[in-house]
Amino acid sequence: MEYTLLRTGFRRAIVACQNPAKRRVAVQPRRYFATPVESQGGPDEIRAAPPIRFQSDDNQFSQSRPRAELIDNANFSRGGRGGGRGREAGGAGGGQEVDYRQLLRRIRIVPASPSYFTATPRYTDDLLHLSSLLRAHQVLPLLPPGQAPRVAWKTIDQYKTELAEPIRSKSYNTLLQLLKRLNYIHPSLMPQEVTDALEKYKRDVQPHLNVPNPIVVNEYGVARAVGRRKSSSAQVYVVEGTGECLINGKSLTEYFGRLHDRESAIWALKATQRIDKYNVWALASGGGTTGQAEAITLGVARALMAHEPDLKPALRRAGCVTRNPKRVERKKPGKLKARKMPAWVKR
């Protein structure tokens, strides 16, 4: 065993005398390795910098020179035909020249919003705003629940068109509770900031400023309404008399076959027990005549509280208030009628 050491030892040794290029270094010189101690020896020793001591001046780096200067354009285009460099005068005896494409290479556009480098910037400025503000009149305070002012915001849609980024809804959903939450502050301590910031994202019709003109009883004691369902619709004139009714010039029997059609359309009158203490004059077009009927109540009703307003309630319990809207569904291709599909045939 230590005859084969020996021998495989006193091989490598010899290969390595012959060849040069295979021998290996044992130890490697000092100038490869960077130390931060400082020692004595030649120039080929590396030794530590010298610490950096900061200041308060922007321009400590610049090499005595500000980061951005205002450049002419006579010198900058004299100096870019020949060799982007010009003369700046350095004092009297003489001038210093400037590279001017190197100064332009040096300047660094610093973006004026944070958010420039997010993927939605203006809609990461309108969070960050919002919140800011929130943060500031967090402590204002609030109106009860429920009661807020009645806001109707834009859209996603629209924000997204306005802003022309990619916004998705659970970001857009962050928005608005920032912007409900900021609308519930009291209205006599809002502040104006917040005000206009609410502004911005209001549509420009809001649904719920749109009060219909009130039903009035004129000097002869007449209050007209008008009524709609379906593709029919219908003027009302109601007065206080003993009960008659004319449906375009005729009597309700003669007007309408039907007793369905005959209760509705004085369903207003009946439900309250105001039929032998009020004259109804109605002109109804358009449609069949279950929806001039049910257009007669509607319009019946809306004149009956012009005169009677505490009527509301009994009415709203009876269905005679709310507009119905519901229509015919239309004929689709290659069906019967609206959903009717065609008996199926094996052959």
The other form holds:
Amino acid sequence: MEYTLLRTGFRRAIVACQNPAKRRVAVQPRRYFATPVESQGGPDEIRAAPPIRFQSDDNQFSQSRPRAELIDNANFSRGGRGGGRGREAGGAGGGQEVDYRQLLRRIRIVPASPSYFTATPRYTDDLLHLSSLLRAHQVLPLLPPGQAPRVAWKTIDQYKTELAEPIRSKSYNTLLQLLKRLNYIHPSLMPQEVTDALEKYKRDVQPHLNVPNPIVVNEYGVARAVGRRKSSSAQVYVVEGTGECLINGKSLTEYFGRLHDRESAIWALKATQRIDKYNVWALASGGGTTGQAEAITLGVARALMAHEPDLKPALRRAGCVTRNPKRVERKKPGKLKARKMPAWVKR
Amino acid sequence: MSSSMCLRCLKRSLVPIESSLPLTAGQRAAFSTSPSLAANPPKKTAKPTKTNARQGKTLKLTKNKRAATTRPPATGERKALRKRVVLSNTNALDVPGLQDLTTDSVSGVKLRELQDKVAGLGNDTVDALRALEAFKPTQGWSLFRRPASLVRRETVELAELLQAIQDSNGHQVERRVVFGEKVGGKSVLLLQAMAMAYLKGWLVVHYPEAKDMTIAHTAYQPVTTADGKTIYIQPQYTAHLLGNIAKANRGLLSNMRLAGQHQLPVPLPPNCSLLRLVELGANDADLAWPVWQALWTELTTPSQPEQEGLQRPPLFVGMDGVDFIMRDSAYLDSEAQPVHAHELALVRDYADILSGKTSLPNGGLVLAATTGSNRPSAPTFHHYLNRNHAEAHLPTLVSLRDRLRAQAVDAHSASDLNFAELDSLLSTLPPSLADQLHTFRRRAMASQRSNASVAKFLAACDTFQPELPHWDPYLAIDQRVADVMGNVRVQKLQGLSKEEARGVMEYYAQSGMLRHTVTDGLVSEKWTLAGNGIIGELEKGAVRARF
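Given the form predicted alone above, produce the structure of the same protein in the form predicted in complex with the partner chain.
Next comes the full complex, this chain leading.
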């Protein structure tokens, strides 16, 4: 096959060198000409392409099959007419006796997807697939705005790494918009194909799935919650009662000498005027006095929210809901403490 | 008509030519030197002269000297200022309707009506208590108009006890130790007991601070007893105590005369009243110890009601900070070994009375209060406090078990039994018994839930043998303390109930020291913040808190 090409090429080159009038641009495919230049016969005669013999095998275009097949040179004849070029695409499949040589001359290789001709075929395929899904399911009811399940989509870098294609951020944002729109479909009516399609674009680890276990009131009416502050942590059990409070088996005054710490520990109850409605039993460990008091504050607030969820805004205003993230800063080399520098010496 | 002047002069005479004041602003000059010329010459202002650092005066900082012009305080003045007790605050409001504790009202029945309310103290009572040093500077007497205290459940019980002792006509002596959390009201309970005893006409003896006897702040000297043992007397402190007794019991002592003969370094007048004897000892430290011995001999002689001057009323002996006498004192003997507190003569006398070794033939109440905030380590004493406290509750626990057992024998299955009593008792028990009851309760509940046969529950009953706390045999026990505490009843002072808390907070509000309206919510809040109603913390949170 290459031999034929070479021969034709050389012939033309010789002609072009000898006769300047016959110099023309290197090999031009015949089909660009509107009308046949030469008469019938000859090696460049245009003929209708032979019909593509489609096979009934469903897997003829599947990607799992090898697209290329090495053909033994010895079996190949030279007299191959210029009909088909390129290699055989997609084997004939098992069971059918195919004359590869004949097939090669007659098949027309088409790309699996039209996106082959774009700069980013896989991206284009994805975009088109999602667009088709959207078009198919755009009448499905949606969740109210802001209530779609929170999903961590892949970043553009992760996506690009996967696809190994140059994708602009604008392009990726378009894709993300489609994903988000598809995500809004009501979960009770979400089609399986949409779910499967969206799964591909989600990150491996979904941080939004990491929800804390809800604090429940058990069969004895006790709610257990944990609070932390600095390096102290406290397990707090809150049950309806008359206002008693025990911490590590001791009463509030025995455990906290400071009135401020005592008030802090039951601040959640004090702010909502429910001190005489609940009993508190706490186990505190770690840290110091005030750290433990604040840890108990958080624990009591969480346990109280288990009993009465409507108190959350009131407790937030009281400052019991947010866990204070401050921790002791570590000492750094070259400094005396975390920030304190040694005395400055002129020289 | 012709005039003497010309027309022009006539005109001029009518219109003034020049006036001293210019008529219009235009006629005033824009600039004039007249004012400036007429003014006084300018005063020379003192210009700050540039001082050369090398010349002239230099800055001298004086040494930080204490002002030597003030008078140094006299000996004991600072201590007196530190230890003074202020009982009145004129800025506080007078509480209308504040009933006093009187001789009538301190009978048990009448006092019940005053329960959960604050009762004041009369002037005589206050004088007597002040003489006994019953008021402490750390207490909150100086915040209110008059000394007053809450009548608690324990106060009413004490009043009933005093009544019972008085009615027994000298046959009953109650010996008790009161313990509990710090600022729990132990000292004030002691004060109330003293006040009630005083009002009933008892003789009141009080050791205001046992610590003062044992921390080696007062002189001591060894004395050999008849048995050959060495005890240590503290003459100055004895004199001080005798002075207190004399001042507080003046009326009663002056009516009593000596019943027997006493050997004193100085001769006594023939018909000496007890007051005279006590004052003798109070004024002279050398006589203090013999007088003390004589006084106690007198007080422990049986009363002879028909003889005039030989009636002896019941005796109230109180001590605050009794932990300090249940351990080694800070004194050293001649071998430089620590002297046990029970080797001090005064302490020995009290320990004998508390343990019952010395009987009080005329009846009485021996009450001791421990200290919470200033507690020394006295392991044997604290073990016995816990043990005796548990011992007091043991019968109720055993009877409950027996009752449940009797019920179980009749019942068909474990689910028929009622365990409500277990729950109610659990909260009132001391911790050592409460743990054991909790284990028993768990087994009982388990058998109830699993609907097991009664036999399982009966087996649980049989294995439930509540025990008192044991002393660790690997630790050295203080035998002297163990002997004293073996026979003494113990009372734990817990927090107030909500009604009592309400009563005291209403008193604070009526005194003007608490500016909020006393609602149930406020009472509950302060009660919880006070560690379930510890009265000292309640006062701190309600009255002393500064915002």
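By rigid core we mean the largest C-alpha set that fits within 1.5 Å across both forms. This is a predicted model, so every value here is computed, not measured. Positions refer to the first chain, counted from 1.
Once you line up the core between the two forms, the Cα of I185 ends up 2 Å or more from where it was. Once the rigid core is used as the reference frame, the Cα position of G221 differs between the two forms by less than 2 Å. Core-superposed comparison between the two forms: the Cα of A148 travels 2 Å or more.
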